[in-house]
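What follows is a single chain, given as structure tokens, in the form predicted on its own.
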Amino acid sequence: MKKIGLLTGGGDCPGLNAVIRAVVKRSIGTYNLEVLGIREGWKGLVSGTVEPLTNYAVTGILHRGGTILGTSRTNPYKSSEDLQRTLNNIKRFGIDAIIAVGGEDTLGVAWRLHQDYQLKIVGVPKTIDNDLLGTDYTFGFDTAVHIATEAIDRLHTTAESHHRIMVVEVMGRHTGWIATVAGMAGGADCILIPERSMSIEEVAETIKKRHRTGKTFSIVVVAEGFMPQGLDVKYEKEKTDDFDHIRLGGIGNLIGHKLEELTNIDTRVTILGHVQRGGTPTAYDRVLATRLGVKAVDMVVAGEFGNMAALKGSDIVPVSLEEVIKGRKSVNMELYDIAQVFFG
């Protein structure tokens, strides 16, 4: 083993630039080993761009947000000619193994590059969701719920002056983890997720009880993937990524407009979108996004192969990558049942 080609992939996260940090001193200061950053996630294995990672060209980069190497959300397998180019320049830059950093998509393509030519790779699990299966948290998510919380905290100050209703969506395409941890963080009075269906006139009512005890405005959190019962929510299907899924957001809106039409209160929307997953990772973050890139270095070095480095209580541990894209890792309903005891 004498080079490590390390691959960023999907939506950006906080923390990212820790796990490159990680993987590069672990590489050289311990192992020796050549570390080739590979740009823009899969893409620069089809397109062959690469660079070159140094200690020096990851000095300063722990607090910073977002990747040094650049993502994508690039699926190789999209054609038989981009898979080929893959296969090439992974043999044409003598990369004897793969990091690949990644959510379900970038590590399902890992998994398969594995299973199909025997490529030895491992994974460093990225979401903000915190919706892959095998990890007990994935970093991004606690950057994510912090901007969440101290958003909604801020809006509480502006409801109350006008008496209004607040609807704040947050990201959370197939599960509403952000929604339920910053809704519980932040005192939200309602919150929505793709797990627990709801109508609109539920929450509706939800918020008119609450007003005809006296209180003069409410919080409402939605996850942009909540389908409310009742109403046919339609996206624009043209615009999908390379792995089929559809532009989300928006449905804050169309729960505000609903809830104002229902409740005869003001209600205004936020959307926060990908504020969500810029700036500067917190310490959480740094240190787990660290923690796993040593192990994955580890790992490789271990020949342990179509794993991913997986957080399991305090320990990093290896968990297999067949296990990790078999599904999504859901809110956990006693949480939400918790957070559900303060709606009204």
Second form
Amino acid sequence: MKKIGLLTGGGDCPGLNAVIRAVVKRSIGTYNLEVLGIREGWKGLVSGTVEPLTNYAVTGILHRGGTILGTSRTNPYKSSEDLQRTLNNIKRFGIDAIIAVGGEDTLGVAWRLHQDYQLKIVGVPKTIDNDLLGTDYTFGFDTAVHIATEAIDRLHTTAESHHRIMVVEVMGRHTGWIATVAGMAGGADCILIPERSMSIEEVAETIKKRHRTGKTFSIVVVAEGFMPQGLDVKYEKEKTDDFDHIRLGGIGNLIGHKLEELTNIDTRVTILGHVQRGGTPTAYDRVLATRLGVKAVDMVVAGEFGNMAALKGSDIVPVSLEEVIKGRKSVNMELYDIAQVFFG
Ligand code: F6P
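Could you switch over to the form predicted in complex with 6-O-phosphono-beta-D-fructofuranose (F6P), since the one displayed so far is the form predicted on its own?
Below is the entire complex, every chain and molecule, led by the chain shown above.
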């Protein structure tokens, strides 16, 4: 084992640079291994765009959001030519093992390459959505929750002054982790998530009940992937990525419009969008990302391929990528039920 290839794929998230720094420092400092940075996820292996990562290259990046390697949602399995280029480039650059930092799509490709071609790959979980199986938390999530909570706090004061309903749309494509946790932390009066079906009429009823008790404003937090019961929400189907994900965003506007109609209360909508993914990671995310990066290198050296470094309780342990890509980690309904105690 001489050379590790390192890539970050999928949507970026705060903490990626902390992983890159940890992988490079552990590889060079502890094991005297070289690290080759692969640009923009799997795309860098398709196009053959790589750069050596030295200790110097990763100095001063711990606190920086984004990823110095760049990222993309490229799927090398999309075409047989791309797949062949990927395999050729791995050989051409003398990459002995790959550390792939990503979510379900990036790690899905990692697992397939490991299975189909016995490539030596170790995964590191990342996503602000926190919906990866096999790990208790993903880094980036804590930062996103902090940003969303701060936004909810700010919206609270203006909602109160104007006696309005404030609808806050947060990210969460398939799961409502950010909505649930930030909603709880920010004292939301209703939280709408993909895992819990609800009609807008029910939401309106909750708000009206609240206002009958003398409350003059309400905060509704909605995850972007929420589908209101009985309403057909249309997204632009042609705007899909390599993994066939449609581009979400905008459900908050629909909810806000309907709520205003049903309650007669002045309503405003805020879509937080990519603000949740940008900027400096929290201390928690920096530490989690650092621990995962160090463990991933240790796993490479120990030959634990086809696995992902994961957080279980307070430990970082290997889990099979096969387990990780089997499905998604939905919101814990016990947690949601606690949040619901404070609705209305
Ligand atoms: O990485 C997850 C995520 O942030 C989802 O919550 C969201 O739906 C998606 O990425 C947005 O992706 P993009 O950056 O391509 O708009």
